[in-house]
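To begin, one chain is listed below as structure tokens, in the form predicted alone.
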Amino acid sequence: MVSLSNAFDVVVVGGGPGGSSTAALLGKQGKKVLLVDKAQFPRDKTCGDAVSGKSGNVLRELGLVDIVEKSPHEEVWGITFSSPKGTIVSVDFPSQYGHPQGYICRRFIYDNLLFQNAKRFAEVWERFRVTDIIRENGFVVGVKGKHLDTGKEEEVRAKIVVGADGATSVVATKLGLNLLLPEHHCGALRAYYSGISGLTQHIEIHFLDGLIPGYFWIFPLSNGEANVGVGMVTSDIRKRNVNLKQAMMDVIEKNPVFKERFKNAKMIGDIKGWNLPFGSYRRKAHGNGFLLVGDAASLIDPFSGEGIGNAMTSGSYAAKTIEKAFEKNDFCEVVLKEYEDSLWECIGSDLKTSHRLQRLGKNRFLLNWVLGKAARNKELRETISGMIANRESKTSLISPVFYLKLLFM
């Protein structure tokens, strides 16, 4: 027996950062919003837990900056890199910003803050698994799903469906948009550790032999703990037949530098894996009666692997476009195209730059040369710091002129 629910203005599938941001912003505008998620919150989410400064704009829209800053997290004040050769370079972010350029906050905490905020403005169904979309006359007009606790099946109608259900999005899959392109996709593993020596308020990105074109990371958390993991482009994993778990443990147990740092460390829980669809491939994310946001729209940064900032940014742009669609009472693909156009105008250049940086990161010689130069040259470290902290300046990192100047530094 399938129950037909009352209609909503908007159904948002997925309560992560992108979905919760979309639901809250639309609910604040007076829309009748239903937010559904298969999990019960708070819930863990396998991730690097890095929250970039890009998320700050949307947190301010949501009025959540103070709440996040009062929650357990670690501020990020710089980046420490190491080259395949073993050169270590620490880069502080420019002091003139006067505030951290991001946070490391467990998704168990961060996502729940956003989700609980969305509950203030939207109806929420937890433990509801979406199994299909409803289409009529060429439009998406709702979703079908099941309440996991009761087994009750239900159909929900809406004028707009927002797919915010992650890398394995049911909404994107049912629309034929969830393509796995190995060269624009990443496999990653992470584990939590306590007792690692040498932690600072820097995130650590280590380009190590055996992992290039991926990297090994250590991201500091509150209470002296850390998020530790590895990631590599899926096409390279397959080409080289890499066992990511073994590669990660080899770094921790056999690499001379990390073996020493981890000698008194203890793993908290298990190693967990997840998939990252990169924004180096522009997935169609709109159509008649639907939008895709966050990982469902393939918006993860191809270089850093961070997805929260772009997910929340896409949620903000989705809410703005949906509001205009309601003003016009028109939910067709032509009207909703404004979402993709405005979103990519905001993040497209950054994603292209990150994709080119990812490709440069495959060059072992270049990594050794640049990081070797930076280790010896304070001016170069300050230059790199400014480039990383400033989105516009970051494009200089892929300019041939930048590398030409390095010859004389």
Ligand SMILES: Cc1cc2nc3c(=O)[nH]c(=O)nc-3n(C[C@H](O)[C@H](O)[C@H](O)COP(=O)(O)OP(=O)(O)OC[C@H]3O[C@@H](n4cnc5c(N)ncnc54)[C@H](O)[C@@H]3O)c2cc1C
Second form
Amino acid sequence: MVSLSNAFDVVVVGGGPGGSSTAALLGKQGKKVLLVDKAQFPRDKTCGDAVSGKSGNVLRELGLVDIVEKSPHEEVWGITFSSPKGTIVSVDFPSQYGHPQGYICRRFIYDNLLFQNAKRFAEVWERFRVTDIIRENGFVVGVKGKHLDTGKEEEVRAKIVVGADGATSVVATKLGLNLLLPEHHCGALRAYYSGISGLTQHIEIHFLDGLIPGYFWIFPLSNGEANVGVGMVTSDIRKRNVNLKQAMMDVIEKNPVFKERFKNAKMIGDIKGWNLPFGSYRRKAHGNGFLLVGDAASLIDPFSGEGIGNAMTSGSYAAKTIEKAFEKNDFCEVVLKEYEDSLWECIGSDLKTSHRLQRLGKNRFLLNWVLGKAARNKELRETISGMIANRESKTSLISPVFYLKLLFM
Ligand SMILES: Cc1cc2nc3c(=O)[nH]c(=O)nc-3n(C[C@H](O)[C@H](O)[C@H](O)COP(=O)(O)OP(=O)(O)OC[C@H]3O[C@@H](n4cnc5c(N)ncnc54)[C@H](O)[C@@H]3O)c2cc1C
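One more: the block was the form predicted alone; return the form predicted in complex with the named molecule.
Below is the entire complex, every chain and molecule, led by the chain shown above.
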């Protein structure tokens, strides 16, 4: 038996960083918001747990910086790379007013902080799985779903539906927008480890033979443990028939450097994998009565694999456009287009640069050469630090002039 519940101004499907940010910001505006998630929070999300400075702006908008900084996390003060040849380069990030450039915070903790905050401003249904959207006269006007504890099916009506339901988004799929494009999609795995030697407050990204064009990461956690993983573009996994799990275990068990560092290490729990839809392809993320945010809108950085910051940023832009739509009392595609235009104005050029960097990163010779130079040259290390910390434009990294200058460094 299907029951029809009250109508809301907005229904947000998915309570990850994208959905929880959207729901809280809309609720603060005074909108009647329903946030639904199929999970019971706190819940885990397979991830590297690296929360970069990009999330900082939205955390400030939400008033959550202090709360995150009081929760268990590791501060990130730099980055360590290694090249396929084994050259190691460590770059410190400058302190910004005493704050680090990012955190490593388990998603079990981080997402729960955002989700509990959203509860202050929105009605929340946990363990409610959305199964379909409701369409009338060419508009999305609500969602259908099931309460997982009772089996009760329910339809919810709203002026706007926000699809924030991640990489396998039901909302995007039902709208025919969730295309899996292997060139713009990545497969990745992660596992938690204790007992790895040589951990610092740097995140580690290692470009290793057998794994490029992907990389192997070690991200230190607050309790001496670390988040360890690998990721590779799906078209490359298929072309080269890579078994990612085997590739990760080969690095840990056979690579001389990591074999030594993992000598006393223990895996905690299992290796888990999930999908990353990249923002190197611009997915349509708005239409009559709906918006998509975060992974549902395919916004992950195609070089770093970072998606939390863009999920939260898209939530912030979505809330602003929705506010204007309510002022006009018009929820059509033309009005909601402003969301996508303003979002891409903000993150589009960075995504484009990262896509070109991803392609440059496939070149083993170039990786060895640039990282070899950086290991010997302080000025170059400082330039790279500035680019990663967003003090200097990352676009230099894709400019031929940058590489010409390197010849003389
Ligand atoms: C292995 C791996 C490592 C990564 N490492 C990093 C990293 O270090 N840093 C970084 O910034 N990004 C990283 N990412 C990407 C990052 O995890 C995502 O970009 C981010 O989680 C996107 O947030 P979101 O809110 O859009 O979606 P999600 O966090 O996926 O949240 C979606 C929510 O929707 C809910 N949901 C799904 N379907 C339904 C449904 N039908 N009904 C109701 N609810 C539903 C889910 O339960 C979930 O809570 C990594 C990804 C992977 C796979």
